[in-house]
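Next up: just one chain, as structure tokens, the form predicted alone.
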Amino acid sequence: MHVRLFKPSVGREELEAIAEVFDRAWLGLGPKVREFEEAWARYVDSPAALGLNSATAALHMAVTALRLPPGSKVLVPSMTFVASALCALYNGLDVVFVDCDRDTLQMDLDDLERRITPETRAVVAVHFGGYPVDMPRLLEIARRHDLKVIEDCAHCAGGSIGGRKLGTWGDLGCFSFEEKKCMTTGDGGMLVANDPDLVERVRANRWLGIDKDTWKRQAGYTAEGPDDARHWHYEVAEVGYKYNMNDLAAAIGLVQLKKLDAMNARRTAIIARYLDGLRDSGLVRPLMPYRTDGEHAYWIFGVRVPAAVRDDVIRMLKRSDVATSVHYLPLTLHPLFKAHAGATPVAESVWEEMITLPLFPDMTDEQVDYVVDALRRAEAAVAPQVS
């Protein structure tokens, strides 16, 4: 049985949703972009929301609305992937790195507190594999610090904490729709809100800084329009991107919206019935603190093993057709941010025990089982080598 590590959950209705934009014949950042940004803003209850290509897109204009001074410096897990720091170097400001908790994963927000100086402006909260940070926590240190807030949400789309959708904590909040996420639009993302005004300071950003997009210029290119011979004028006042989301990305995201909530309770069950199949193990433990009650939205189901063996699961696993990775490399690994090493110690030593697993919404039991199966004889094999 061969068992792929993502899968979108996609068939008849979004390719009637394309059909539909083919029919058309308008592919481009148009009506649907709108649609779905209205949309997405009602599911999470943000007064605003704006269509982007990418969560890194979403991020990099997150960080850019803040109107940050020189200098700044932004708090950034080294736990993530790597658009969670990019976003403040494209803005010309320096990252710090935070430490992560050894059980959850996530912000160490100790950690975070003894790297604040008068220079920090901001924290990039990473809610990594949709375990979320803990916010209420986080905001009363921001507060005290004059901190603004971005929740990365690239991993949680639909998540909440009690009750209240994650994305809506902080200033910002930025969703990836990449293709193996909670939901896709093939690739694209979403930047909310909670001032309206951060979101109209990058509308223009998303598309090349011009102040007037395509779609609404179009309408008074025919006589349908007004008698007006300049219709075509648009200005440009300051630099921007091409970041906009496209009417075909939309349309999926729109039906994709409708079967969110759905797709996060079957990744849910799924995880629950793998948290069932390596309850007594010895060797295997769960990646995170997993809850089964519906409120997290995870993006990744992993475990961790002991580091000296990690590698020979790995290989196990794939001679038995089963996908993994491991999410992730911490930041401070990497060539880039060479500089940083050894500045989170819990993160560069954890991430070696860490295996992800195949979860998507059709993902069938049958799976999950084979998938179990397989780990525990990768365990049985491996247990001699740390008895």
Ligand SMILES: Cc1ncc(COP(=O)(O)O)c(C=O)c1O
Given for the second form:
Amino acid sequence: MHVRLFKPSVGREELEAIAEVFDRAWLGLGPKVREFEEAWARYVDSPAALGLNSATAALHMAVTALRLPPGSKVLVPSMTFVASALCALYNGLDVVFVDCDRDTLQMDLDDLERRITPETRAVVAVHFGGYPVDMPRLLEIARRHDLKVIEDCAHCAGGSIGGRKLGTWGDLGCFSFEEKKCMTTGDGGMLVANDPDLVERVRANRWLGIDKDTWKRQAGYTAEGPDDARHWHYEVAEVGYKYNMNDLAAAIGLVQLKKLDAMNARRTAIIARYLDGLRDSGLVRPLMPYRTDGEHAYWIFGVRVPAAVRDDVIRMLKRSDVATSVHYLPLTLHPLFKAHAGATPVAESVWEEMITLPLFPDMTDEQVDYVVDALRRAEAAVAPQVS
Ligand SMILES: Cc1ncc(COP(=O)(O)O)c(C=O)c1O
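Coords for the form predicted in complex with the named molecule, given the form predicted alone:
What follows is the whole complex; the chain from before opens it.
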């Protein structure tokens, strides 16, 4: 049996939504993007949402919206995807890496506090894997040190703490709808903010700095009538990017949003089945302390095995046709950040124990059991090496 690692859960409803966009023949930034933004803002209970073509763009725009002074430092965990740190570099700011907690793998908030200096102005809180950063504590630290908080919610769309959706705890929240994530638009992202002015500051930046997008211009064309020869007019006041979401993506997103809670519930049920199957394992431990009460939305399920046998286990799973990955090689070990190597010792050792296993809403119980069996066989085979 082949079991792939990730698989978007899309079908007839998404196709029908795309067909509707085709019928209207307005495929770019248009009314569907607005509709999806409003639906997303309602879903997470945020006063403002901006549709973008990726979370990478959302993170870039989130840092831009804060208008931090040159020389500012941004705290970023090293246990994350590179986009979480690039947003600071895109804005010409410095990254300071924060280590992770050995148990939860989330940013170690004691380490974070130790790294704060007068130049530190912001923190990118990544809810790695879907397990939330302790936001009440982080906000208390941020308040004391006057830091802005950006939540990187690429892994946790739909997750919450105490009923309050992730992405709405900090100043700004960034979501990913890339094809493998909790929900997808093919590629896509959403920026939300508790202060709508922060979103308005970057609205033009998502469309090359143009103050009036083509959808608004064509609306003016029909509304303002035959006497207006300047319906085409727009101005560029700042450097912008081609970061907008389009109506095709938004149409898919509106359907996926309706399914999001059910897809997250299925992910949680799969994780519960994995945990059950691995309960009495000696060598294989869950990647993090997963909760199965539905409060969290987990993008990945992973395990930890002793570092000495991790690659052997991956090879054996490969032979059983089970796809795996490792999330992540810490950023401090990438050539781009080589000056920071050694800065986050926990992340720089624990990644060697980590294996990401298949998880997607349409995964069957039989597939989960197959992966568990393959893993248990691999465990039995490597056990003599670590005893
Ligand atoms: C933690 C994290 N942040 C940001 C991103 C960027 O998301 P996107 O692919 O939508 O740009 C990813 C993508 O995997 C991610 O894992």
